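Only one chain is given next, in structure tokens, and it is the form predicted on its own.
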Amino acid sequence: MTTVSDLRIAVICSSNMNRSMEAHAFLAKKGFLVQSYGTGDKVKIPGSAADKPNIYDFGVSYDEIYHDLLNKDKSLYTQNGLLHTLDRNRRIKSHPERFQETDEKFDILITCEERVYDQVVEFMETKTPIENSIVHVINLDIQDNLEEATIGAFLISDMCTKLAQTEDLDNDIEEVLHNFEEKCQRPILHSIVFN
């Protein structure tokens, strides 16, 4: 597949495994260079009841999650979604990963939440500088549910489109941001660190 633009992007939620995978799914099929992660220590989705999550390594792959889940309640992860969400994520890739444990360089970093953005920003900003190039980190609200997730999938995508159409993104990207942020009437964070 041919890409779209040779802007480096990665999305982040907390558990890498709805709303990151969700666009990370969307922006690969438009054909750009899109990775997936998340900040948690742990991977942590809906159980039985609402204090009763269930919690993996990151690392342990979808796979084993999906049939973990299915020997646990079969009709409860089907009704509720998990076992569908596990299913497209293992077609993506193997297992959740943590940002804080990837090497990968990116240009553009797209968080799911504002404490997920704090989380990027300080870890980014306690690393050391290796190439001193301009990583853009962005957050765009998206609630934890699998509808919000495909709206805010289609949002980072029409955002991510906007952005590789600049002609220099470091000078045009405030004001792209605005536009869409006007658009799309959710708020939009907005920071710079460095590789």
The other form holds:
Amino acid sequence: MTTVSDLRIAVICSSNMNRSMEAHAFLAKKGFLVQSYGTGDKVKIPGSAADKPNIYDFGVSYDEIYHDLLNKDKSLYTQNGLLHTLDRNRRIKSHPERFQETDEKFDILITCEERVYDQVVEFMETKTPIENSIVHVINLDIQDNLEEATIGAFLISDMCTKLAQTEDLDNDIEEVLHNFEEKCQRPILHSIVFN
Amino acid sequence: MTSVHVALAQAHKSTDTTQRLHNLKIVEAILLEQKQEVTLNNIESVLLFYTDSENSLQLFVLSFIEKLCSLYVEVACIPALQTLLKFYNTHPSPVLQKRAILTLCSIYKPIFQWISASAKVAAVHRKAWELLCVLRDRIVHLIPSSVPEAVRLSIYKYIQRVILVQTPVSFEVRDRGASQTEDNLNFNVSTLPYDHSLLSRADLVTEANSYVSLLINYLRNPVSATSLIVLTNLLSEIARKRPDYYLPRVLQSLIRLCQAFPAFQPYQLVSLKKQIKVHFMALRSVPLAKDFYSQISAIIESFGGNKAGKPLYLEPGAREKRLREESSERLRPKRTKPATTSGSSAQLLMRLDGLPHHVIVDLLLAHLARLPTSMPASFPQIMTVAQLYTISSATHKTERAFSNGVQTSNLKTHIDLNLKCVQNVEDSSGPAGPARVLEPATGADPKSKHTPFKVKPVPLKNCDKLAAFSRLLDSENDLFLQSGARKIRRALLAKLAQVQQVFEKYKDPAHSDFNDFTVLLRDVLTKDIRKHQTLAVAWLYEEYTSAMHKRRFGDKEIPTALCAGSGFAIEEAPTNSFKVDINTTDLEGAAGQMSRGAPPQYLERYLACYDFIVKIVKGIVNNEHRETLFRRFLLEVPEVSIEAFKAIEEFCNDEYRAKFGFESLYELVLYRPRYRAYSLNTLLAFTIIEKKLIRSLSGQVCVRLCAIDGDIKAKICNFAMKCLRYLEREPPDDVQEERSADDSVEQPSAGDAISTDPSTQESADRPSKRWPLESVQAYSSLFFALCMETPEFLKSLLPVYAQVKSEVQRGFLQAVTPVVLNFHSDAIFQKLFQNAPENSYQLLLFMLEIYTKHEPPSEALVDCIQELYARQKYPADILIPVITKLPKKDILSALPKLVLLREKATLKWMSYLLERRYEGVAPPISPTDFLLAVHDISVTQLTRDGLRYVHSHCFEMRSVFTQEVLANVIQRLVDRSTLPNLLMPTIIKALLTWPSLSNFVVNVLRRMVSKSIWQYTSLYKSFVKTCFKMGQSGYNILLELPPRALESAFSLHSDYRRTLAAYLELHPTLNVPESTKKLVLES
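Let's see the other form, the form predicted in complex with the partner chain, since the form predicted on its own is already up.
Zooming out: every chain and molecule, the one shown earlier first.
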């Protein structure tokens, strides 16, 4: 499949399960060079009660999680859409990945939550740059549920398309983000770090 | 070799870009893997592709340069840098330009490292450095131009790289051990040999410093929000990585930025604030940020602070608050233990805070007693114990773990580890002295919830603690690299040194050996403080924290829950009893008699330790000329003692170390606000001493300080003015001197009029009350040093000048010369002339003259001067410096006033007016016009002398008033309908100066007869005289006079008739009218 842009994009949420994976799927379909990550210590997904989440390590594959949940309570996890999500995820990549553990270099890091944005910026600040290339960190707040994740993925895709259309991303990003913020009426955060 | 050649040939041949790129990548792979293939030819062949029009190939070349320089810098650097330079000359597109800058950013360090590491500097090193400098300057100078945003960001990054490479690694960063980045581990400019023939460490640091200023300047005037965000990131990284060089400056600029954000989009502002918050959270844990803590905290709070960040340094009250919060958290039932990314040392330290001194010491000692010959990597285990201890339910587990450890080390029969005191941690109000803690554990304490661990006391002979301490101290550096727990370990050692006072207080013989540890530590520090400098700092903090608690709680028991244990906590700042407020300091006080109160009692112990360390580091400065250590113990310690200031004063007084001494004061003023007043006073005291070099150095530092901070500038300026005004007084007895030949200074020319001033004349008449020149220089040097940077400050000099004695005025005139020569424009004069006091006119004139000596005055200044002159505010002297730029008509109209001036002044203005004063600027008036104008001035009693002097001087200027000029002037004067009064003097002087003009003069005299010269009584006498002096030609002219005129000529001198009669007798054939003949011969 041909790519629409040379921009290397990463979409990052907390658990690399719902929001980032939804956007990953959306952007990949559009032909972007995209990866997705989580920044949390563990992969946390809803359980049978609010205080009983399902917690997994980042190394555990989507497939294993899928089967684990299937065994635990098939009807519950089918009803809340988790099995469907996991099924989609395992078709995109094998397992959730943690952003802090990757060595990949990106041009744009899109975060789905302010807390994640903080973590990403802080992490990038403490890392010693190797390539010295410019990385734009952009935050778009998306609630962690299936509907919002779909809307969020659409917005991210729209934003990436606009960013990809710029002649020089570093020159034009301010204008693009300003227009995008006005259009989508969602608060945006933007920072620049070095790879 | 063949494969490289083949691939290169194919790359050249191929027309398809993809194919070419493929071949080049093959070449790259071979070159990067096989060193023998890396030859200059091969490299250059690849680099030549930068000329290709395809972006992808150019980008490949840039990436190739990066990779090659990281591996084979010695071969690749010159061609790489040359290629980059040529690349710049081709004016690449912004994308390529950006990439090229980032490439240079990546290769800057390896090339710099290679140059600096070479013991012998060869031509290739020099060339590489030159190229690097050329490229660097080019790139840095791109910013002010309207480069695209992306290029600008890359340049910022590049500048940051240069700063980091050229600045030595800071103490703090060096201490981080395991967390050090490759950036710091691989290269450090501090390893650069002092005698390196190409690179000077001082120059590199100065350069880096100027780049930091540049970035800060861009931060103050950001082009866009993106630029600002990048700048805050870069500066923050610089501050984190090189804190002792840049942290305070960066913090100040960030704080200033937070006080007034530029107007950006709301989302940009939110992003920026977030970014700054992250930076502040990171920076406030650096020891040097201590003095900025309150400001940083306030800003973080206003941005929505987050409690997760725990600084090492805590403000008054904050520590207690945190401990209270933590203990309440402990009491709360815990659901699940949150996963933490890593147990940072700061967190561990905070946890240790909950432990009373003696427990930590026991824990440490138990561990020390089990020490093997080399330090164990298991040292952090002690931390595990401490960590467990933070949860009350784990206390029992802690005891068990510890007792097991001790038992397995075969020390169970010797060590008394009664840990029942742990209950006291949760009950901070209860007494927890060692007396209770260390009681022989013969049985279970009925009040204790936990089973005490029973072991017997340890005899010293069996447990050689001192040997253990010794090993611990010796192996410090080895351990740090292995264990990664050095910060905690240092804190514990510092506590061990400090805890002595606890046991002293309880007179517990069981722990008397703690004194020995302090002694041992002192020995170790004396032997090699450089190796243990951070431990020494930690020790000082420990002592300080303890002193603060002592101050707060007096003689009461130290509450265990509030025990300062981290070795880094700071409570209220002690009153600095020796602070001197500059505003209230009298001049004599500032000159060296500053009052110094005794240090507070509660700091006695801290100050003893600090002074001990200061003594050691002062020795290092004196003997080894290593100053960084001393600097550290000034900037990073909680309290600076008077002894330290005395040491600085000693350095300042020593010409060889004065520079370092003043640098120390500079940093104290800037980076230690608490000592600002005192440091500033000390610094200012040196600006009025008699040693010229030291005075000048201190003045330079003051000027630098003024450029940084407005408040400091106000104080320094205030002091400088006080000093200046001091000279208005009568000189004190100790500086007063009799008038002597030695102190008479050659008076500057424009100052001649000083003695004509009645007020100063009066004071000059009193020889016993004179200021010596040295004193005048001393008291005015700071003022003039400030004026060098801020010429507007000279305004304040004028009223003082008007008041002081003549010798002081002379001193001022001497000192003001370099200031005036330093003026960038003459606009300052316009300000100075406005509202200048009357008596300061001579000073202004002198300054104006100095300035116009080398630079022609601007039109604005000439207009201003003309206006002042026209308003009759100043005499005609004021026109002299600008006379060359005055219009001709104005010069001519001012001439009658100018001729009235003193002789010296006249010489000056005539020289300015008639001789070429500035290269390429023609005199405003021709000599002919000038002399004609002089003849037009009416001769009165007032103007006579001046006019005569001007007139005579014209004939002394032979190069200006040539015979042609004079002939022209005389001719034009004679042609006039009325002959001017000065005509005859002009003719006579012209004849005397140029005797060859005699024939011309005869003709002129003859023409004068036709003009009825006898009717001009003032001229006629001279005319007759001149005719007689001219001999036969003159006689002929006289014989042409009408008889009545001739008769009046004879009445002037009795010899005239006789002379003419003799002449007529000798030449009887002359055609002379009969009446004339009769008149001449009748006698």
